[in-house]
Amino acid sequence: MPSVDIAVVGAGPAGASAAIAAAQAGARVALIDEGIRLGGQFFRQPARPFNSQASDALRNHFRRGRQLLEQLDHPKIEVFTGATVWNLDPKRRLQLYGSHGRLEVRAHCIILATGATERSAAFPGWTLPGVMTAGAAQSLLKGHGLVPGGRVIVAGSGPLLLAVARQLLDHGAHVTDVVEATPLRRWVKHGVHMRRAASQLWEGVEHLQRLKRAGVGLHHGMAATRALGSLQVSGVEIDRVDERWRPEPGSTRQLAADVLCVSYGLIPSTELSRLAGCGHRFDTSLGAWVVGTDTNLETSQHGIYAAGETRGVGGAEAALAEGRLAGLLAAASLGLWGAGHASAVAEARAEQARLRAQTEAVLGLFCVQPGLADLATDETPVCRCEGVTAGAIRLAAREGARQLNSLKAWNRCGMGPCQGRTCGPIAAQIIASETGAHLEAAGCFTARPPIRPVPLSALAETATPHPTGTAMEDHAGYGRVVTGRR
């Protein structure tokens, strides 16, 4: 069992930051991430380079990513691609498994980075071919360099919607609706507090100019309530939904597509911190469970941080921040205090408290509503793993059902490999809507593990040695990898 100073789960802005941070401040650091390429959502570099297709804004931000990734190649970071962490207990042992075996690492702190899922809806017609998440699109475009065939149509919730819908756009799709449920008077409410986020704002602003000249549909108050098609969407039905994001009736719109892209904003990926005992609270904003921390991003649980997205959704920008303050408080807790070092948790604690600020800025004004349950109807699937329908829940609930975990027990929903990332949350809107009590009482699945799906011979093989090799070999699953020359 390998041991280090500090181990980081997550390689995106806020564990790439926490990890150069506590390893210029002197800790030994193991750096894992299940991804091949590191960066995250945000960051990660794409697998063969864009030449002339890429846009300006796009080359910037793979320059930027480039330039925190290259940070890594440090003597004290030891990097984990493609390393699934399956388990976590409280005496800070995190199991791994990867296309090496078994692995496990002992660490005397951990820093969870593990960022955040996309919230779904669930609709009739969202399990046709061509609907996919936002992020999806957003990470074929990053990756690959794919965008969506033929007529796309983005729609749901938050500053997402317009980013990839510009993305997209840029890089040659024909992107023809951008469907936003929060209506325009609730800009106007929520306007004086904006003020903080005016950066955020105003990049809001340019995507909207720039979907405008090419025309692009934008419909403020309105959802899209049903995909259209047989074997594949073509064709999309959106309504107008007042305040609560209940529609209308008598509003309905039918608007031509090929892909729908769906994104209600984003749930911080907890899995891992549930499993290892620490505390929780619901984030009323994001309608969605949060690791608790005290000001130094200590979780309930001694030697475990958390940063980033898994704190709450803060944007790639506050992630930086926190993550470089996590890696430093995380070092500064093992005795490593060195000259500057006070300053650099003073300057990391203002720019992460000022970014974080400007977020719950937005947040607030994207707030989940309540109808968004009522978008299923009876027959529309809601667990995929398990087949269960809106219906089943709704059920489920009038007989008794008040939590997620319940449901488990009448119909097995949250039960399949995803262990309830997608549905969770849906299903937990359901129950609040049919019990008429808070989003909150519906709880969460409990994290079991494994918390991904790895092959039974990883449960039961011992763990397997330490890979050992140069800065310059990629070992896929396991290893020391030069990142920034992938």
The other form holds:
Amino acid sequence: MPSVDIAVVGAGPAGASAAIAAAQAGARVALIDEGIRLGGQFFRQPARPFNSQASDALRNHFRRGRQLLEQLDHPKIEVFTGATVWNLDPKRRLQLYGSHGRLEVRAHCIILATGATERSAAFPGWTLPGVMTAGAAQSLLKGHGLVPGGRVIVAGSGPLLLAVARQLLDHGAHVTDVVEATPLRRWVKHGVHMRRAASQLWEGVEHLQRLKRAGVGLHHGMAATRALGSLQVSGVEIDRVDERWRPEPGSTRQLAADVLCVSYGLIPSTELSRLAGCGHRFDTSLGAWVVGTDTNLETSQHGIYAAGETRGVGGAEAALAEGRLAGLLAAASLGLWGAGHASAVAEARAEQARLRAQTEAVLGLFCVQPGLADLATDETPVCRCEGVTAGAIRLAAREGARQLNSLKAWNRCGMGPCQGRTCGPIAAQIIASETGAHLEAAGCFTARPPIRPVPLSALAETATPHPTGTAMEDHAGYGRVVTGRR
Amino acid sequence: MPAFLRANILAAGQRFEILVNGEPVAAYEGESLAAALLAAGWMCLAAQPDPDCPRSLFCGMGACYGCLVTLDGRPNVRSCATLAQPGQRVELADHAIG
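Output the form predicted together with the partner chain next; the form predicted alone has already been displayed.
Time for the whole complex; same chain goes first.
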């Protein structure tokens, strides 16, 4: 059982830079990621290096990621890839399972840099093969050099839509339409805040120009409301939506498509911090829970730090600075600091704050809206794993299931292999819409070990068969810790 | 038209074969199982929760468990988070026909 000074979970921008900063300060570090390769989603490394056919932007991005990841080749860093953390207790013991079997890691400090997943909407046909998140299409391109063979529509809301459409287009994909739910008039209203984010704004304008030149249809204030097809996608229906993303009847248009990429922003991954009993807060603009920390990035659990998107979506640049800051502060808490520590901390802190403010200015434009829940008809599956429909969730909500956790008792929503990661945020919106209560009141699914499916043999061999933190009997008290309510 | 195409933007890599429902399928060094399957024209990879619910890669990052396949007899393996390797035998759900 390895014992280290600092264990970092997640090897994206935040986790990688945290591990590097901590190791350079003298800490022995374990860096753990469940991906095949390091880098997370943003710095996802390709199966083989890019050649000259890849766009300059993609090759520069790859080089930047590689420069970061090369610094992980450090005598004080041990890297575990393909390793899923399925349990974390408040005593900072991590249970890993992966291609190399089962392992327990103990650490004096833990830095959670678990990133985010993508928010989708549930609409008729969204489970069809060919409908995927925009990030999935991007991962196939960045990680494997694959582009869709047929016509592509990118739909949802947020800065990722234009970036992904542009990237696919640059590498030969036939992108026909981009469908952005946030209406143009909101851009006008929000314009003043965008001054803080001039570089992102310029990047977006450049993507737009490239897409327009290529004849891509750009639809603002519209949403994909249905994916058509029986075995896979053959078309998409789009509808005009109002400012709250509620579809307007009678505005349907039909478009042909073979792949539909969907993205309505990001949702911080908080399973591990919830499992460890860290306090969380509801971020209204994200419409999601984020792990709470003090100004030194330490969560409410002693010795457990958090950095990057799990604290609230701030973008990869902020995550790099924040990871560095977390690494420096965690190392300092163990008495490890060298010359220049104070100035390095001050610099990382200032950079992290400035970059987070920039991203917040952009994301304020694309705040998740309640109308997203209305895209699901009663027949639409919301919980993809268990096949629980929006109608079943609405019925349960009317019968008294006002929280995600009680929903499980009604219809098994969120109890399949993905454990509610995909359906939870959508089901919460449907409950809120049905009961008229605030989204926050729906809470979030309780995280229990194992937070990812592992073979029974992995559990049977575990030295601590009764993990603390989220035992069934602690459920009520645990819920209070998570939501901060009594 | 295949679901996904290799865009020739990666350095050449070793080509090898995996068996998918008994049929040989080409894969290249460093690819995930899902990437090799999609590039070979398989769009439906799984069926969930019932045999008549075709599913495929959805999140592409190991979070959604939508692309589960049976690998060398081991069920429920995330094809997007598993490296393709020579000689692997992959079984797709009945519904997942190319």
